[in-house]
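Okay, so here's just one chain, in structure tokens, the form predicted alone.
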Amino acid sequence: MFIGQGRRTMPEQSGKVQTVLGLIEPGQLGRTMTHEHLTMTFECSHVPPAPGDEGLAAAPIEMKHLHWLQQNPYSHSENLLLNQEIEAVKEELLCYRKAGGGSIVENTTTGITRNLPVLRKLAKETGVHIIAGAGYYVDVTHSDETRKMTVEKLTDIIVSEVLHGADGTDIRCGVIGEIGTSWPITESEKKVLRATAHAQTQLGCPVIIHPGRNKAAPGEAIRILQEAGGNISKTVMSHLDRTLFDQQELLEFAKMGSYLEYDLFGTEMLNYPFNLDVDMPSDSQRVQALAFLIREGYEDRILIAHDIHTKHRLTKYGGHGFSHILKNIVPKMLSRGHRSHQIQSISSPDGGSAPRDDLYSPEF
């Protein structure tokens, strides 16, 4: 989130947070959700409805169908168009700010309809600091032009999105990511990962990775980044709550040094359509996983969020909304023995006082 002292950064950027409205000081961030989407499309991940459910998949979103939608969110085409709900998202952000939220890292990258002017508008109208993401999503969203690019060209584009602006605007991104990977990681995704590492070296800003849906995926993505010169201590591995379940495997991955992000709070479904072998955890199980990591000494390497990316997770459609962690999960954590300073460390980049001296430090 911070622009570091890279070879391509300007002095006024170093140690600051690049939001869609400009640079701010680290202490202005407040409570931060590090993996959200405010406007995007997710048609790339549409799942055909089960036989007999075609009518439900085509019907308008209604309360009487809400349970079906919660269990089959990717089979309803309209549900995948979060970019149609700008006013609803604005109301969510106002509620988030009222609940104590300060900032949101918006992880929409090239391939899932990033809209920087809308992000700027939302930031102006709500007072929530919004940090946009640079780079590319998973292979299935890569254009032919993207696939043909060299690592050097991809690097230049990512760097330019942070230093000068993205998508033909002067609105600058503040992080690299979420950078999407599938499983197995494709050749095009490997090029983007290497370009991401090279861009991070030049800029000093954090990287956020979307791993493939396999327990080996996080480690493989980190290996590729590391071999390309990436700074793993400034890298966030997303979606661990649907990827690593065995405690020993989780600890082995944690030793690699990235941030450990549990960012699917509010998501509970019986069958995870992208990997039916995965039993999606409940929020209570997520809280237990955080407690385990804290006991093992990783308190200052944990990040949490909701990864809202479909309509049904907005309160307009009966979902939990962007304030769920602050309103519901924090009290749950306190009731289960988490200490206030631990929660503050996880949810506030400045730890409530000074900037962290890892991901959020100006000493890149």
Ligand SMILES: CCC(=O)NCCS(=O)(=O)O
Contents of the next structure:
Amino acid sequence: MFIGQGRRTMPEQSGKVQTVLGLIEPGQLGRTMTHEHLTMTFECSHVPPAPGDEGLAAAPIEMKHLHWLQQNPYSHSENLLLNQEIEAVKEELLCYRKAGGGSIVENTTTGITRNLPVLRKLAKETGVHIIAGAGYYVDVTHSDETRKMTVEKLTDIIVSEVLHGADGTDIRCGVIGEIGTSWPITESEKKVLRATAHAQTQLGCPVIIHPGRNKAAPGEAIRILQEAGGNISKTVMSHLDRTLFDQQELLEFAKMGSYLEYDLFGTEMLNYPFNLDVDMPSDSQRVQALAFLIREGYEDRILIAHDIHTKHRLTKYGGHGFSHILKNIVPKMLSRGHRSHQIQSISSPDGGSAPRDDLYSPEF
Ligand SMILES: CCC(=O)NCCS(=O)(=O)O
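Same protein, different condition: the form predicted alone was shown, now please give the form predicted in complex with this ligand.
All chains and molecules follow, beginning with the one already shown.
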């Protein structure tokens, strides 16, 4: 989360974390979820309900429908409107703090209804440090205006979102991402990736990538960033838990040097609606994947989060909420032989200098 020493950063930003309320020291972060959403819309990923399920897809969210909703979260239009749940999210953030959480990286970018004033209000009212994301989500959400922009124009906008504020506000983003890519990566997304790399060079800040839903997608996105001069050691590849399953392919990707993010903790569904060839892993399988990467020496390159982006994952709707990792996954990791120093070393995307004790404190 650190802003590095870039050509365009101001001296006071260098080495600091830029939250929606201003700059903080890295040591103030506390335990950090590096990939969450607090307010957003996800209509761009609506999946038509299966024949016969149209009634369920249009029904109000009720206890008796929760199992269907958990298995078909993208087929229920209202479920895609997390932006309607500000009060519920505020309650969740207060619980997250009680559970030992300190900070959240809010990955909502242009295209999925970023709302910086709401993020600032939530940070003020809950005491959770919130770091907002700059840049653009996937191609289907790009406006005609965005599509026509040059790489230079896109770069200027991303840089300005970090240096001066975004969406007509003075609220500054602190990371670039999540930058959306589809599979295959579209021309407009390639321009945004190149602009991301150029902006990162100017600012020295971390980048977070949403890969397309194909095993070749993470590597291809990293290659484009690399060719445009991006700093891969300060780049996070998200959603690996639905993208890379083969251990050898995972290791090949890990060698490219990005952070490796397992950020769908709490998602337990049979089918991955966007790619029916995928068997979605359980949380236990995610913990096993982390154990594999730790054995292979990548413990300081792993990040974990829940990527909450729909209503049904909030506790208000019977979901696991933002505290699931702290309350359930960390104890599970310990019970499966992960050492507390390894859990502590699941670090922030800071280029390796974060005080890790502050992320996962010694009592674990
Ligand atoms: C905006 C949230 C997001 O992109 N989450 C990832 C969903 S999925 O692509 O892994 O299905």
